[in-house]
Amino acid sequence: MRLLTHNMLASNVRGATTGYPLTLEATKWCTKEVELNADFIRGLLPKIDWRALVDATRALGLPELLPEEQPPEEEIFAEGAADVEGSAIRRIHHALLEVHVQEGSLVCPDTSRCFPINKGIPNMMLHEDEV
């Protein structure tokens, strides 16, 4: 599961009042390279959670990999910052993208109900009596 997806997810267990944003318990993770498209990161950017995003990070044990706050959109998408390693886009594209969680699970903030996650699936399917 890469964090992209980990950022879009919500719980709708019966009772939870957002759901959202979900608590990243990774216990195996890895990163796969993934070519950078800036264009697709500009699109996806205003979408995001940002402090969701920046929590997940550090629940991977990955805290300098992101700012607490975003950067601005001159810095991310500055001439020549996707050929520039460990500049704004290119950490975001990381984060996003290329981490891969494989095992662990996500935990909602509102009923404390786990969903797991196996071999990079989340299983966020009800029990009958959640719905």
Second form
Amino acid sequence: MRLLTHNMLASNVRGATTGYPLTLEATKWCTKEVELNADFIRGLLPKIDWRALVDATRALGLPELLPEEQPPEEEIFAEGAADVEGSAIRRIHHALLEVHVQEGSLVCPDTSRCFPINKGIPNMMLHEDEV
Amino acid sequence: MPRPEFQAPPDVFYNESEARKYTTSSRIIEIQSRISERALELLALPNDGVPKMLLDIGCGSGLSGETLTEHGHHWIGYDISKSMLDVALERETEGDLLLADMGQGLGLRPGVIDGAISISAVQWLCNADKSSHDPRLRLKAFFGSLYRCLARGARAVLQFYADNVKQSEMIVTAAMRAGFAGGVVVDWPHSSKAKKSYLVLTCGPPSVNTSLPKGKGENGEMCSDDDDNESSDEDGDRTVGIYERNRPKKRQKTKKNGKGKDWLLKKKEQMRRRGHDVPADTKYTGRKRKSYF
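With the form predicted alone done, generate the form predicted together with its partner chain in the same format.
To see the whole picture, the full complex is given below, headed by that same chain.
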């Protein structure tokens, strides 16, 4: 599961008010390289919950990857920024699309229900009494 | 062969052997990818080369997702069968996979998804596989959560096989109640096997771009040979069309004892679980006629 998916996922257990953001607990994760597409990131960025994304990277033990506050758009999409190693857009791209959580769990913030992640697939199935 | 929906619940039916069969059959792969191509076409994404964030509901082993990847989009796949997802992992699909039941809602933040496709999955919601399942509530939960997670103006294209008119009505009504605009597009309506129904939904109020696209082969043209592969079996026995009245009558099978009370009660229970109106069981149910009747 990529952090992009984690950023969009909410729990719908009965009793959860928003069920967002799910607390990420990862025991194993890996990275896979993906080609950077600035237009995709540009369309995506307004939909990203920055706070949740930063918290997720912290949970993976990458406190340096993203700054506390979202950098201004001009800085992210500056001319040629995509080719500079370590630029804001590269870091965001890396965090969203290249980090894959393999094993761990997602915890609902409202009900503390735990959704296990096995082989990169979160198990979001609810029991009958939780629907 | 009856449709898989009538055999077992999806998480049971698509076990390891069935999942493997599904993904190694070149015929199924071809049909699946052709349907997903068509679904993507109906999705009518803007042609600007920017990748989109899509959903594949009932992604199974990721056959339909592969089409999305080929067009450069990112996707999240939902499926209820663990074995199917394991095969998807083996095939190293690009999208993220989630083990979830669509009848329980998708569980996504509002307005983040640019479009959704679903290949042969929605009809599973019409079945009540557990005593706690109510098809209407499950359809409502599914379409409600789909409506919420889609961005305004985004589309969803859901290909489905309805068993009868009532079922397809139930699905469409549930979608409209959730707030979607749109309707059903039928490709090859005159062919029994190549016929495919797509529920094309647009998020938000009706406008110019919510008008329905035309189905293929609506004006009576038959699908070309190229498109007809799926209706002819591998051994090549193509059927020749016969006028209905010239067709030889099938001889009716006559069983001596009829089907019996147990069979009848079982059938009634089944229909009840699917949400049909069924008369109550009484002492008159399935009783024998008097011999002089």
